[in-house]
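Only one chain comes next, encoded as structure tokens, the form predicted on its own.
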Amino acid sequence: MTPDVQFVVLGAGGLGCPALLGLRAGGARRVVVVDHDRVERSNLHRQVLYDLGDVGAPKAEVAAATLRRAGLEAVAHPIKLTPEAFGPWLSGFEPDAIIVECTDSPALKFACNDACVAQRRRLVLGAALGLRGHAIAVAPGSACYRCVFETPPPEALTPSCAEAGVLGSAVGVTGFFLAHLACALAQGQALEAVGRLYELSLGSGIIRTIGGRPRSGCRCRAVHPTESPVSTTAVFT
């Protein structure tokens, strides 16, 4: 791992905690942890960076402190992000930073995708619910999140983890998979993976891929109309 690569992890909950641990295992040295929420007792089984003594404390600060004790350069941003202000906020980070989106907000995921595409940033994005997860790595010239999901789903069709349930190990596997993609991007080894949505069916143990090429009419093609897509050969089938 190149030691000066900066990883910006959005969300330090069920996905963000294993993603941060996976980045550490992958050799990351510089991490920014972004989360406005506080540690809750009911989430401890899947938010594995925290324990009972952390209940009520800001997640970003606790997670960053834990990573610093492990030798990483970790900075906490205990702020609430909004889709409307996301682009200007993101522009304050290093141009080659890798964004790892681990929030539970569909609107924020699409805002993050759009901002990263517009600013030519590398992005890894994912979600998990029940026994299923999905993940995608996006780089300049590749297909993006909107190439697979054109718009955020209606709120009525996006139940929370509390409503639909989620297995702690499912978000753990998905979070580590996000970290794997992010580390591969940092090392320049993800050309065959970028632009493909990986569907993790954790009940059956099957990984499927969707997409691979920029969708006609997607805004990512409007932003980079003359750029040739990167390699889109499937890694998993």
Given for the second form:
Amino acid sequence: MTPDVQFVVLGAGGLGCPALLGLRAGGARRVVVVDHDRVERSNLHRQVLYDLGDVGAPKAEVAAATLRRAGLEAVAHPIKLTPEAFGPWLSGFEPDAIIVECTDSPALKFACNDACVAQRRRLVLGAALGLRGHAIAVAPGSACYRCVFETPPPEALTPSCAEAGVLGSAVGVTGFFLAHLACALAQGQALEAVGRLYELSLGSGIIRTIGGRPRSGCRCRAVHPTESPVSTTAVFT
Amino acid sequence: MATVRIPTPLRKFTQGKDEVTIAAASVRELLANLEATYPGIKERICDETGAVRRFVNVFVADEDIRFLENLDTAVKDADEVSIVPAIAGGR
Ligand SMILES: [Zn+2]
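Could you give the coordinates for the form predicted in complex with its partner chain, as opposed to the form predicted on its own above?
Next comes the full complex, this chain leading.
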């Protein structure tokens, strides 16, 4: 059972919905849902916490209400996050909270990574497009998302969902996997997984981990200069 | 010939192939030969100075080339080289 940790889920869309369901499945009891968008009919197939009656309603409110009906303590924050204001905003949460980053903004993902590193927070961060998914768990002392990718991809090289194609089930696998990493982190079980990027190539069915070592020169080394990566134990026992 | 794994966004340059084979002794040579066979692909991986773009990772046999010799990392015939760009998306 997942201990009584606060999970702060950023984004309640194609990644965030399955992540929230995964947290529920993993035994999470306290969840904060952050999203400024409203439910749209065209998203319903992959944003699996919503139904037709929710169209037009704030996603964060609907998602939190759904989780409360399942017995969770769920709070909605229907606000728009920006990279600039992210750090101060994040500092208001419990120090032991686990942040689950599920937005569609590369700039926000990097801002979230940097803020979590600076505030020594545990983080699970993901991205999905087409048939590819990435997921990484970050903890104080471990390699971070920026150790793997130094900067966000430029907008000009970022394909739209329409161009890349979005398969809701592929995004769903990534979202559920993020929740799994978050629950494992909460239980202190995911230590071998921490700092590694999981690449889910769902077209070919290949899942592999890459990286895992802190990159010298990464800004996370300024925060944790002498800490070696966390010790390794079984990831999924 | 090394096997190069092509990520989805770059498969438009490789006629949809997710894997191609390229003869090369180093990553630098591999990228040049990749460009010769599949024109246009290299500028998606490298910037104007020839360095690997900062949101792209190149792995030789599952090792990040930044932890090896970077573009001078040796490539052996049986090696698998992976090109992994960051993903933007999630909705
Ligand atoms: Zn780092």
